[in-house]
Amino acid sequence: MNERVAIVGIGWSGYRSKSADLSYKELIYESAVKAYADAGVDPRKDIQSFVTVAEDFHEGTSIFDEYTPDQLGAALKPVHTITGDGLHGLATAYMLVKTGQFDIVAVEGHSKASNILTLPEVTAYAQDPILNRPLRFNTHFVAGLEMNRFLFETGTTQEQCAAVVQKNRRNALNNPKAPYGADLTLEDILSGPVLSWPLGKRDSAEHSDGAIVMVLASESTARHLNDKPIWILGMGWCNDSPSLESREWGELPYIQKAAQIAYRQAGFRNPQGIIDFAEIDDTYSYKELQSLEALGFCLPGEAGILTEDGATEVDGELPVNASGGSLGMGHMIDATGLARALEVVLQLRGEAGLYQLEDVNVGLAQSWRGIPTTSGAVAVLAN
């Protein structure tokens, strides 16, 4: 069994609204190319074993793992496909590795969402079949009830939500593959269309495509790849009740019970102190919020005043989402916690550009599979 597993590659193509001139096999392929550069591996002879993130109803295709060995450079090779979120992609990676058998393992996630033409019929298809499905619930309208309890349970307000907008698309700016970036006033996003009251239009993040591939490696090939590994100290991750009427809807068990397994993994219980950035989950603002209160960043109630008071600014005690996040870069489906996961390596490889944090050695990425699931996963990684 290995002792350590590091992230040793990096590849990413996009991100963009639309991107009608390449398909997703070119996207892939792009972001393999680079990610295999990066690691100076030749995926022919050195990798032993890939994992592909994609949903079939998203793909439009079954048992996808069958249409990406030629991009990846993985035919006569084991290929298998996790129908998760690109977190759930880089823990199985991460366990392939760690039992020994595979010393190199690649993982991808991409995102053709410009080419789901009924994207929001696709998503509510995973509701409940007999109790919630027959309603029609719009995707939006279930984050908004959840939005609205929140805020009732936690006297968060809705300009404290707005606060998370701002700052992301803020943020964003300095980006280059953000394509959602914008200077933009409380009241700009407070005033602006509404989708399921209290959540806005503008708290809900765009969609991109784009592709990231990832190469992990076991200890001892790590340290032979090259002389920048980002060592993945704790994974973990939950999943809640499926059903719409038997789950918490205030707060986030399965974020704090994966957060717990991370930690533990890790060495540590509380990330106070020890987290020096996080990139988490704002498909929707206020699940920024929640999911800090969630991953103990702070108690029920006070994400919303740490985000007023500019502490998860750049230059804050703790940066969140200092890449822009989804509402920066836009939301890529199954590979938005891949997305998470990549700025993280950036910032730990000191490789982020305009947006690069100072003095910053251990981070947090988390996601959440979405609408209208209770799945989520947390990834702590150190340089």
The other form holds:
Amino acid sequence: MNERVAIVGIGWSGYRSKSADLSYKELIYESAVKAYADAGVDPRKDIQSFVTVAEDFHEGTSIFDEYTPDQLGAALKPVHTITGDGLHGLATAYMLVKTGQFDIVAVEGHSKASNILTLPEVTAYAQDPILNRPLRFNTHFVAGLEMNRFLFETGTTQEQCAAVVQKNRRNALNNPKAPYGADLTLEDILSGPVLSWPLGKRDSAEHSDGAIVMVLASESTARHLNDKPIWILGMGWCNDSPSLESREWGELPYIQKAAQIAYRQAGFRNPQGIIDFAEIDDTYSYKELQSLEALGFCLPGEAGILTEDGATEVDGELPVNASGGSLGMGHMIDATGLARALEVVLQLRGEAGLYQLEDVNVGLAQSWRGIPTTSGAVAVLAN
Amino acid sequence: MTENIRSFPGTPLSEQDFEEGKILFNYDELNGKFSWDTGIAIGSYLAGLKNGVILGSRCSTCRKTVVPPRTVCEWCFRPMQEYVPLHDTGTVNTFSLCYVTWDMKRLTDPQIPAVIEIDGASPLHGIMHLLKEVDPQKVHIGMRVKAVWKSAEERTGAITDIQYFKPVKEV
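Mind pulling up the form predicted in complex with its partner chain next to the form predicted alone we just looked at?
Now the full complex is given, and it begins with the chain already shown.
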């Protein structure tokens, strides 16, 4: 029961702005085959429980969890679906192994964002139907409100936010999985169309399609399966109350809390000097800065300055989103947190290719469930 | 039963109360539009239907033939790459007599949804469709049926390219 838990297999399919050649089942199957081969397991014989992450309104199908078993090799096995971010799914799989009842568990998340023809309206449907939705704002207004208050409270500038976009999209040029790599000047980013001031269109990640599957195992099993297990040292998640009218806009208390939970499990209080690199939420440019502060890597107001100074570049003190993040790889709706965790695993295994970081042993993945939510999760992983 | 319950105390709501704004409520409608990439397996199936053919896929490991085709065998998790044309005849596995339409209108003559095990597919593998040209009292499990197709010009690559299944004379 107190055995550690490791990620022993990873597989992905994507990521691209459209995937008309494959159904969502086939995208998932591609990822699952890779993950199972990577872990050296047969899903029909070896995997004892499955977790998937999906939201009915993103799939266009009610009770979507019914459609997940066959492409995962999970028919007639315990399967359940989490309506949360991919990291919530990872946390659930982690807990299943921790119970001691299951030695090998798989977790799946995917995005067919290109199939949601009215995605902004579906996202807007997450707002309170009586108090907020009748005002009929563009769905990104929530991010505009949050960014404005964050800049106001911390003294962060729009230029510093643009520096996040510049860094992540340049990083994506080295990542063959990333469809949105670009070499942009700050001027290119700042002069783009305005979405919901101060938020510009180029501050906002585009979407991509893709699927991710991971296989988790208990320590004793992991040692047999794999010579490069990546250990889950801590996992935390947290939800604030959802009200737009009375929330803490400048800071992210739910990320602070989620991080504290994960750090406590991992046995430290302050991530500085322990975490070598991070893959964190950058659904919008300012979120990367706000998250860095909430995660305790720096004080409020410092993240923008550190970014301008290059501290979060691949050769900086704390590389952040070396993969390109969501700005470079595309936002994968419910699978976004798993995409971040996958990049942490690749780095810790030394398999990140052109964007491989040197001497990394402990990495952090963090996710946010997107507007208008106040929920997020944090994972601390080590090799 | 107490006197209170029998006399239904309280203020009843009427349609008029809503119309006059005495009852406050909020109305909204979701504009949720989706498309579904059909992919390799279902895409091939729909292309087959457009050509008047029911396609299945065969697993070379567990030797099942399933319809509609899939890219993975759900029983052994091996890829299913062999596509095979099946017959457009089959056997009713189960059916129901629906006396209410999907939008809850009463029917005198029932609609008959049925699962039809397609000839050439493994047992228990079939198509969910409807039966017509049959007396509802005479439909039975095990009944032999055949697809009635739309004309080639009318077919669009959809499950409705088969209009319905009808009984075939059992010889």
